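A lone chain, given as structure tokens: the form predicted on its own.
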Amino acid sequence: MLVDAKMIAVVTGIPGTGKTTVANKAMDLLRKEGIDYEMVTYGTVMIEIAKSKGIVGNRDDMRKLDSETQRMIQELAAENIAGMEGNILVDTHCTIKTPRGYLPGLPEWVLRKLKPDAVILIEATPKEISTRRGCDKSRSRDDESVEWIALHQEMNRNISAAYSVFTGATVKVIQNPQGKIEEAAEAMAEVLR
């Protein structure tokens, strides 16, 4: 079955869940059925906009911007993505862990412009995530306990429910246990069909 109307879906998951791997496999499955998605990383769109306006020179400069400028760039990124042709899979953070608490990755002003149809959370057990992070030497990640990983995933679920309230988007939680990538990808493809 082909998607008749444009779909915007958000995929998220804390580092170590296998989000990108699941998303890529799901898109491969859909391509074989004639359904195409473009994966867009929200943060990359923000940086491209900020660079084009001469606001930042690199990714690290983004963190130094005042909140009003950040908000403007977030809104422009949402408008940019919403205006793209075809089916879009937005790769972003559901929540951002800060010293003061968790921030929504997609604040209300972004959601109202982006208007996603679905929010997909990729999860794994906190112990699996901890193990995966420990084995991934290509990244520099915060050392979090299994309990903090569980809390972060719980916060993502809660924030996703709030996203749904603002947009009417469905929320799907997909488990990605070790060795079950095909099942997780099929579950994601089902949402995107």
The other form holds:
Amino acid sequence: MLVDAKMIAVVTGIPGTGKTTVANKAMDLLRKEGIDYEMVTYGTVMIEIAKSKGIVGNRDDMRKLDSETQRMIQELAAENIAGMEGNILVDTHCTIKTPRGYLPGLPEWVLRKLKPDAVILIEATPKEISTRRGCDKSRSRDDESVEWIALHQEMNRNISAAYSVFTGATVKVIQNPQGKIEEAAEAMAEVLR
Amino acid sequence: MLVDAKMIAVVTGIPGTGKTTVANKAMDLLRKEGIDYEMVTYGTVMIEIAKSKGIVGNRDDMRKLDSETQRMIQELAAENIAGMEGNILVDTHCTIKTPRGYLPGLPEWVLRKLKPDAVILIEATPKEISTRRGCDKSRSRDDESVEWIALHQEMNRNISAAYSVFTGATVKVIQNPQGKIEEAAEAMAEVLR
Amino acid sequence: MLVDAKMIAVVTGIPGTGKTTVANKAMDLLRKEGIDYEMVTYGTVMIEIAKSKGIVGNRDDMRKLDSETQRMIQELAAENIAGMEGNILVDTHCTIKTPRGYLPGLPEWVLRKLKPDAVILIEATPKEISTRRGCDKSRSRDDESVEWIALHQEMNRNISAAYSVFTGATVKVIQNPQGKIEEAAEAMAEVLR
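Since the one above is the form predicted on its own, can you give the form predicted together with a further copy of the same chain too?
Below is the entire complex, every chain and molecule, led by the chain shown above.
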């Protein structure tokens, strides 16, 4: 009865939360302790699989695929990542904002193959996100408003709860307010440690 | 690799959100573009099935059924709707408020058969819903209070996230504030288009 | 077509909500009406199973188990409870706060065996919970702050929605504000009746 040897963690955060910076700092902290993670971008793995199968020529072609083919590639990507050696940090979206609404980043057929141990949500206040995105009032579209940013983060929390029921994964919500990047990175390292 | 030919969308909204008006206006907009949807009420399909099987004589008998029979009819209704021709808009409840708590409108055995492509939540502010329901203070029951309306809408958002993980369906939240019915209908049409 | 004979209800509530007091008062009310419930603590059932199998010697050993063994015991406990006679009230956590984030109290493999009919969430305002826990400002840790209490309760609502999709269980949110214990107990009795 050994402690599990390998971790698969998922890190999510909408643009403007500082997800990538927090994740990189957390991985730096862990490297100093001798704990290594490989960071993998879900979308990139999907494109590589689609290219290798001759389904698409480039990234833009992905959008044109019918939903059945997209699901198949999504599932293959999950299998591919689950089969990688060592600790894996998967960079993906909790939900993807589309004109048809929020699309789950990790639907059932992905969760069944990926089997993540932890889901990490990097968050910031909607106001800070709006500022970081450089949305000044003059050019802000309705979709970028503070209210819609709040809704997107709320839906991410809601859906992460469902992810955890399917997988048993823990869900960690980490606030990344201006000037508190060290604290956010340490909180993330605590999940990955 | 064709784009999916048929859409099954679910539209929900608690009483007072203006769900039916928004849905009808959205279908009008789409008809002008040559896109047709048939609107189907989940509860009505269930009653028809139960009647045709001689299980109930009328709508009121439905409540008296044991939960196993109800589930069976619920599942048959999902199969029935999934087998219909053309684009389908399913009018149902995200959650149903009962004395025992919120009951899921689309539990797993329904989702597995219905396989919706999109879930649409028509919302309004709890205050506006309360006004539209005609709940003046003198006769408002505890259950109709602004706080409980807010909780019901929150639970609908929460559960719709779980629906999307099971099915891959998108979840669209549409606000329908007083005097903005055209915008709400256009947002709904964008999902169904 | 009989009404279901047996109920399995789950009661949850973070420390400071008064969960146990409300549950006991609700069971008292029902006993007077001739309705009996046996209260079972999920964690205790798990420990008994692990002890009987010689896996652990005491409660503290449980934490040291690898996650696969924990899951196996969790699943056996669910089977055990589902097989008990009469109405059962299961005292457990909706989510468990760990350094790695919120862990689901009822992951899929538990839900599939336990098949609860109702999930009850006892809540209080974060401020009241903080006071009841005796967190005066001088010694309160960040984790015990009002904001984190609010997040824990929010995650419990989110995850209970997913529980209901898997099982068809109703979800009842019950507020237990200071001095309103009778109302909270009556609301809980309404679910169990």
